[in-house]
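Single chain ahead, by itself, as structure tokens, in the form predicted on its own.
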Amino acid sequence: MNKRSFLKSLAFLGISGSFGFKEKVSQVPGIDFSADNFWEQIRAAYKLKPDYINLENGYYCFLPQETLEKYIEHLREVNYQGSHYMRTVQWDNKAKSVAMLAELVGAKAEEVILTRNTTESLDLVISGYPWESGDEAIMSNQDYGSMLSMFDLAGRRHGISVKRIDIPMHPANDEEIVAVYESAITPKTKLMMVPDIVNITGHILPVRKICDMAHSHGVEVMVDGAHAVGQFTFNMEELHCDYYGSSLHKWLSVPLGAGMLYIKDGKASKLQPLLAPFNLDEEGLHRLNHTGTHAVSTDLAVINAIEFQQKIGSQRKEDRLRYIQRYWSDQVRDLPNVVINTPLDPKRSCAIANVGISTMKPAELAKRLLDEYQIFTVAIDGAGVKGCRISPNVYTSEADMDAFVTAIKQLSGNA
């Protein structure tokens, strides 16, 4: 981005173009988004640590240099303006970030708030839900551990019953998954938590079908979309869910400390705030989102991350992520001693997949991949899943995945 365009972007955010500092940040070369070597240019847009091949972008995906430099500019400008910024344009700018995020996910701006991560987003729903003793909540053993713990805490506080199901790892069809959730519903069931994508295997669930089934029984649905925003395209309105949380520091590559909470229009009023707002009688979604003074520079960077995503194109990015996952997984899926814990059907996964070796514990596999092959992953050993979660990103090359395939073949005795 040239200086004139950059200043225009600052004006859009309500930030002055007079910086008052002399430090210079490195210039990011422009990307030709129509060139044949497009993905090589995208790789060059990231500063990659040479010590290892990073196949663990699921926890946190660091920023491309273009977004990082803009984030640094926001940090400097907010620091330069100080309380003047906080007392004048802080909330207007946050609203602009929210509006752009809402448009990205196909929601209304008044249905979305920025949080710090998925855990906070979903905790706001679970903690504020109008539970009564004897109510039931349904979730899966494959859900994120912190969310399961929060439901257990709600059980202690409110006397609710927590019921867990197992998500079929290799379902024959959508109906098989829907039936598992439906079988757990009773007249006491009030809320169901469903992952948009299972964080440990990369399995994408038929969320709309589950939501429609649950609603037919009078049950609301809260979706854990921690890994969804920025990884694959979807439209919130078409999901038919009631609540949705996501982490923007994962696949959208926003700085750490950025999450999203969606609450379907008209449903926020039934939830009680976890932290008291200034006005206890305030209406709407924002009454749930009072967290005090926070890192507003991260709020500003949401727009920059979305702009980078839009330059690539959400569908183009999704296609690339799905391609790079299938590039490696198809090469090892049928090998002896190799176990793929992610469905074969292409529409049931995107960037994330999970692979194990039958003769090796996941922790040992992760350690040997790093020590012997300089490949960084994360071990998953629980909830019926034994393997390493593999999460490449848009900067990942075929050569990176060739090295990983070679490692899996050698470690499994298939070299």
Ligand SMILES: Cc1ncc(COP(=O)(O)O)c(C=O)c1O
Second form
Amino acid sequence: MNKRSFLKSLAFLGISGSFGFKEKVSQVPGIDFSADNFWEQIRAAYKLKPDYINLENGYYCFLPQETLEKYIEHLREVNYQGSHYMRTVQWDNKAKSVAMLAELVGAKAEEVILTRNTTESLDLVISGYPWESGDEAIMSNQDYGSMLSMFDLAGRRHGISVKRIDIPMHPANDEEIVAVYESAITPKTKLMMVPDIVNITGHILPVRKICDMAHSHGVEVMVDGAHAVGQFTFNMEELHCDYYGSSLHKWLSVPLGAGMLYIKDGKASKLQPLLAPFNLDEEGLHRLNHTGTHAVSTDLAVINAIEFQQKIGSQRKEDRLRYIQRYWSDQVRDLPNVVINTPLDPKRSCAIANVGISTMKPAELAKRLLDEYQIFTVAIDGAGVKGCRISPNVYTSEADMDAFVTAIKQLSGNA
Ligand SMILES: Cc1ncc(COP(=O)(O)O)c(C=O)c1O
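The form predicted in complex with this ligand, contrasted with the form predicted on its own above:
What follows is the whole complex; the chain from before opens it.
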């Protein structure tokens, strides 16, 4: 066996942790996943900044110490092996991360690529789509700003027209939302962008029903799942969407700069790459995935992040996140001057919710929460939403949320 195959076989030995590297992963205290104080142990698995209560995990859910240590080890080892690593096992190892990620989201490995973030994933689809002048695309005012801009850019380049609907904030049922999207379809509509969860309100949409409706009109659906992977469970095959992008540095707690793009089997060849690969005539999804030399240590840490997620259990994590959100939102929902900008039906939300105070601008609310109560959130003031987005994580305690509830009661004049 030559050195290259030896290294390769080492890399294939185990799916977890060190990828056959020589140095040992740093030791981190174990978690007893069957103990009563399970969530306290999870909290202790994170190094928390004492300066404030962080209720802004929607931007970036930083890593538990265990994943961080393994990531640092990957950085050390890739640095140690240098170009030899890059020329031997980098692609095989990336494929292992993809396989594990595909399994987590219920897709085939051939349908998934690792990208740097949702922006790259969705922009690949929007920019590479076979647009013809006069085609129409549908999206919502509650979608993410730069994704909306990318469609506007496609409008300038290809002469497509872009229609924006408003997602009802408190729908009576799924059909109400489906009908809003359906009403915007014309014979010229080619593609629809739909958020799996609206990032500013935490509203989870009935994606399967929207996809089935869209397909019945011959319209494809691209789902913005920036906040979905790692927050709540879903199965890609059951969603029936055509394209799906997510950021893994959000709810899966992969190091910064990790994303996923899913493209339904057989659809990748209709897209043109954003960045040209070496072989333009290559078939399949991988010709869309060329970004040049990239941060391979992040690819490796995807596995460690999924392992941490699996130790908690995806369903147990989802249940906990939903519980924590309802723990605080139910305490303030009916108070005078307090406005919850997130649907009440439990299946329509998980960790994220949005709260406003009718007598205060969102920016002032965010500032006073930080200055007077040491609670860090983000203000949302647009697309019909006025409030602060509240995004706790698995380490957030009831005591954290009690402090937040007290703050909202006092600031809204309900103390
Ligand atoms: C709904 C939605 N889409 C896309 C993005 C872009 O994600 P990233 O900056 O990781 O590419 C975000 C970021 O918060 C988002 O909330």
